[in-house]
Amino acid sequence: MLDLQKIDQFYGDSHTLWDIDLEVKAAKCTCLMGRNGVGKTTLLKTIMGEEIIRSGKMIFDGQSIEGFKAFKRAGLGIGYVPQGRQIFPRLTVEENLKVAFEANAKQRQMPEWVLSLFPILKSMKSRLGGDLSGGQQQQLAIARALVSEPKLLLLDEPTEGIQPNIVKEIGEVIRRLIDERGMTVLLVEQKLQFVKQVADQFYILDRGRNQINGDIESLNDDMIKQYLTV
């Protein structure tokens, strides 16, 4: 679904990713892990194309796509929930979920299935964003992303500040977008329960290098006293 073959990425003269290869397989959840500041929240931007790399490729459901605007990549299928949210606060439920159509030339219509995900949403579509709580406001974040009905989701720590409740009802969700739906999710996740909760694969960033990937199962003890113990 999604190759990346050498990506280099600076801030500045500051070399922020250095040779990254990442293969993440269609239907399946991939992580990136790695401690604060190692370059996972760069590399999403980077696939988005929030941010440009220097060299490499990025091969797209079989297209390159290293020269395309993030709005062209949103049209061909990719879907981002950035941290922070970044909802319209003074948007209804509703109306923040309609932005979401821009991505999407053809998408006029509220697909009734990502509202079924998140029932919630649905009964407080005439409450402005800003009086959402913070796992509701995540919700809704997510919601908005998947309305354009993205082939790739790209989700940037969901889990951050969230009620222990919602943080299960993601999880799930997420789940339930690859085993229901065949959808590809790329993930940035600290938590590691979580992430043995939902993901099939990691790979393990520091210094802006990839590190080390594998099989969910096999991310051991070692591995995480090296390269995620704070």
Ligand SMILES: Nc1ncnc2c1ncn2[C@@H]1O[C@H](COP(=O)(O)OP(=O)(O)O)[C@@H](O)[C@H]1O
Given for the second form:
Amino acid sequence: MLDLQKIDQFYGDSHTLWDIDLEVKAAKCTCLMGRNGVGKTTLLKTIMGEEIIRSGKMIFDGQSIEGFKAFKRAGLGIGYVPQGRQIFPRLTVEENLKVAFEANAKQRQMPEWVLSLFPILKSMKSRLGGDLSGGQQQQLAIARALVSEPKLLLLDEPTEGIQPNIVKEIGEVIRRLIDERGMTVLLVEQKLQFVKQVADQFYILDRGRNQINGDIESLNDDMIKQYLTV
Ligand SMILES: Nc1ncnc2c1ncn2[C@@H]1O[C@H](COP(=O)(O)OP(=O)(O)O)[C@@H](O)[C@H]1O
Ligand SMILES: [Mg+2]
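Could the form predicted in complex with the named molecule be shown next, to go alongside the form predicted alone?
To see the whole picture, the full complex is given below, headed by that same chain.
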């Protein structure tokens, strides 16, 4: 579904991503892990086209996309929920969602299946985005990204600062997107329990480089100690 080969990225003179390889399999959840500052968010931004790579290849659905602008990648079916959610605080829930489907040529109205994944958003549709709890904002941000029915959904730390019961709900939604709708998910996440609940595959980055990857069942305590705990 998505295949990254030897990705190098720089912020100015600062070499941030080194020779990254990553394979995201269709209809699976691949989890990108690593401590703060190793380059996880940067890698998602390069996939979305928000940061430019210096070298490397990106193949999405059989097509080289590394030269494409962000909007074109979105049009091909890549959806993105950035770290920190970034919903519109002064728009209502309904308006936040409307912005997404009005920006989308294919979608004339809010897809019912998206709302049915997040019943809470239906009952809060007139509330301001900024008045929602962190967990509700995250659900809104995910719903907004789903409006365009992406084939590949990029999620950057969706559980950051969220109460445990909503973390669990978000995990269930991610699994349903994969198991019921065949969606492919690339998740950046640090909470181990959550990762084990939702992921099929994992990749660990350290200082901008690939360290180790495999089936989620093979993620062991030594790896966690070496690359994930502070
Ligand atoms: N816009 C930017 N300009 C310059 N350096 C950046 C920028 N964004 C992130 N960085 C740096 O790149 C490195 C990787 O950051 P990031 O991708 O956000 O890491 P992570 O998401 O794994 O915590 C860090 O050293 C960070 O300070
Ligand atoms: Mg980050």
